[in-house]
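Presented as structure tokens, the chain that follows is alone, the form predicted on its own.
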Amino acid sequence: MTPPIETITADTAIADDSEDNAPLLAHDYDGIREYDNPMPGWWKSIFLGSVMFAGFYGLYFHLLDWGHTDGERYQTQLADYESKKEIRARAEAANVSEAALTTAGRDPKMVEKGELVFKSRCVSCHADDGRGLIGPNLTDLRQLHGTTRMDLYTTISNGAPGTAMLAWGEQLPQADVVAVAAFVTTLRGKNIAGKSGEGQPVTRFEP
């Protein structure tokens, strides 16, 4: 035999307390009373806390300016990177020098690295022997930028503007860059069918 249910009533249950003597609401929902508990103090400190921060956050950040975010900061060591790039530039060149590209194109080890980091970056535009794709045919007796070893070496590390060669100078280590432009030194004149030839008339580097 079922029960009878018992009827709630707005009396009944403000009366009934529970154990911790929080006091029963007056509405009541299908026979379900809801205890008045307050939220604890700690949830409410935390609360508190969070939108006193937010406050302090926009104030500083956003409103009164003093502080700077993680964006902001960024450009500005970007803009100060930007405004030494050529005084780095011009470091970096005085400890290449012509000579100094002909010695590494006479290291097997030297050329060896060089052609490593070539096979690894610049296929894509020149292909694995040089024979040029998007970029010129690095193995006929022509050269687009400049007739030196120095010309390519500046050409690979601050890229030519306005075409598809990147400042690999701003990726790669110097001493990836220099191996790099005395792999392709070694190219020169090896007359690997492709690209049609580029720039002016040069000659064989003497080894």
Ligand code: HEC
The other form holds:
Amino acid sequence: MTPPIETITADTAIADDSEDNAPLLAHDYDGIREYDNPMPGWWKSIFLGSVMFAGFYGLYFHLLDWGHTDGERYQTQLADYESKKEIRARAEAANVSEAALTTAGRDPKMVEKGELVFKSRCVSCHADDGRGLIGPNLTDLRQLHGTTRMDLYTTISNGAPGTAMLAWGEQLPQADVVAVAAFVTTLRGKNIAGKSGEGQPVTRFEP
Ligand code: HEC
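The block above covers the form predicted on its own; next, return the form predicted in complex with this ligand.
Below is the whole assembly, all chains and molecules, this chain first.
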């Protein structure tokens, strides 16, 4: 037999469920009564803290768009890199021209730099003075690919597919390719005895 409602206190039937003998609240809904058991302070602090943090987070990252998530930062940096890559490629392509190679060929510093590149990368096939070994003689008045300075540059940069001549544009910094092309233009017409002439006859470049 259940005791009459009036007699229920924190000490009776459901005493085990009450915390620290919490007092009963005054209200009574069809016999259902409630202990005054507030959530502990630490719990309320964490709850309130999360609510405040969520508000701040939503405001900062979404509403005001002040902050950027890692994903957004990554995308921005990637886009930046991609756009710069295109700009770099275009600038580099635009910087090399017949005129630029002519100027570079007249600049002793450029030619000297190009000679250093030549000595370290090209002598195995074109010999130390360019007279040719596996590769053609670069000092005679014949040219395999094209006739101009730009043609020399293009062959050096893109290589000659199917031959031992590599695409040096993929191996060396652009500045080195330009410098070594400038150096090669200064070799033409030196006519150093070596590999016999290959390709079509060309004239010496104007110094
Ligand atoms: C592994 C050998 C090898 C190396 C190293 C090499 N070349 Fe060549 N090069 C060749 C060959 C072979 C050809 C001829 C390609 C052909 O028959 O179309 C050639 C062609 C060229 C031509 C075109 C000449 C023409 O008459 O059109 C130039 C210019 C040239 N090389 C410059 C260079 C420079 C500068 C370097 C160093 C950065 C270099 N080469 C390194 C083998 C080489």
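None of these values were measured; they are calculated from a predicted model. Numbering follows the first chain given and starts at 1. C-alpha atoms forming the largest set that superposes within 1.5 Å between two forms make up the rigid core.
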Is the shift of residue 119 between these two forms large enough to count as movement, that is, does its C-alpha move by 2 Å or more after the core is superposed?
no
Please state whether residue 71 has a C-alpha shift of 2 Å or more between these two forms, with the rigid core used for the fit.
yes
